[in-house]
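In structure tokens, the next block holds one chain alone, the form predicted alone.
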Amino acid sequence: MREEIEIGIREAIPTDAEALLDCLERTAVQTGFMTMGEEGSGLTVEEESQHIANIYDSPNNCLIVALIEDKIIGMATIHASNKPKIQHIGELGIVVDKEYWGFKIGTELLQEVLDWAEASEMINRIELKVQKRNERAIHLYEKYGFELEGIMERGVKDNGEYLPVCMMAKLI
């Protein structure tokens, strides 16, 4: 059994920009599961700060962070369009620093964004894409009611290999 750790979970604020970018840069190279790699986000701290401010002020977008003290160790996002015909659809993304896998941080982040979506009164469909080989993530999503809607063959290319990606969704 792993030792217990104490984490905080909250909505991101603009002053989190640098810590958030640090987390993204770390996690981007820990596994082949993310779409971002060594190239990084390409954003400055100022650009990320403005991006977070825009999310914070949006009725159908959210960014939740998991922290140990001031270090961001994971995040979950719901990204939705401002176009009226599709503003009810949010795309889910979750990432947790590999050092903290096994502590149920992904589960806590997922529950937090689902609670946010249910309270939003705007989001009523959440979609995600997850590599078929990421069995732990797929199991978590299924546990929370996400259903497989299709497989995108050659959905991602990692180290020269084309891999299938599962398209999943949950209705709120």
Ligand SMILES: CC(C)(COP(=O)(O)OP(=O)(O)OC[C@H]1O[C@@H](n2cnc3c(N)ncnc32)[C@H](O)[C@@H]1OP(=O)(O)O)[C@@H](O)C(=O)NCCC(=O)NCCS
Contents of the next structure:
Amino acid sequence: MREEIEIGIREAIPTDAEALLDCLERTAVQTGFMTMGEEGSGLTVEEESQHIANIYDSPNNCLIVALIEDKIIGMATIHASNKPKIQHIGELGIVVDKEYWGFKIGTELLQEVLDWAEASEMINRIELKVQKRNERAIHLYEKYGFELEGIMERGVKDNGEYLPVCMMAKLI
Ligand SMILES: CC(C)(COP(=O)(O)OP(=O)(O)OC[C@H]1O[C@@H](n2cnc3c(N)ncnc32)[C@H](O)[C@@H]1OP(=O)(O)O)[C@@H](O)C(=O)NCCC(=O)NCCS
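Can you swap the form predicted alone for the form predicted in complex with this ligand?
After this comes the whole thing, all chains and molecules, with the earlier chain placed first.
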């Protein structure tokens, strides 16, 4: 039987910077599925704090975090341009600390970020890239209506191996 855990889900605020960088650095090396690796983000806490503040104030960018008390254990992001011709396109990113996989945290983060996008009235296309071998993430995206638009052969190189990457999108 699985233990019950209490998870908070909310938009990130600047004081989350340190916990967010911790989470990013932890998760970057847990799987080969993240674009960032052991090189880390290279950002200081101050820089990350400013970055979060910019996202918080933006109408078409968002950063949602999942927390257990003060520890960030997952996040979902929508990144969009401020160029008028493409400001309706949000690029989705999502990660959950491997220790907490299978507790529906990824599902909750995705639901939250989709609700945010709908409410934004600005984002009406969400796109993402996911490695073809990442069946768990693809299952999640398909369940929420994302469709495959193409495959990038040699879309990523992990441990010296070139791997195909799926381009998926959902119109909202
Ligand atoms: C993808 C990720 C966010 C999912 O997080 P999670 O909290 O474990 O997700 P959930 O518990 O909400 O749901 C997982 C779903 O995948 C399913 N699943 C688990 N293993 C699977 C597999 N090998 N193949 C297909 N589906 C699988 C589960 O049954 C569940 O689906 P269901 O709700 O329909 O039963 C998490 O695995 C992660 O952070 N991975 C590393 C980073 C990453 O890959 N990000 C996406 C890059 S684009």
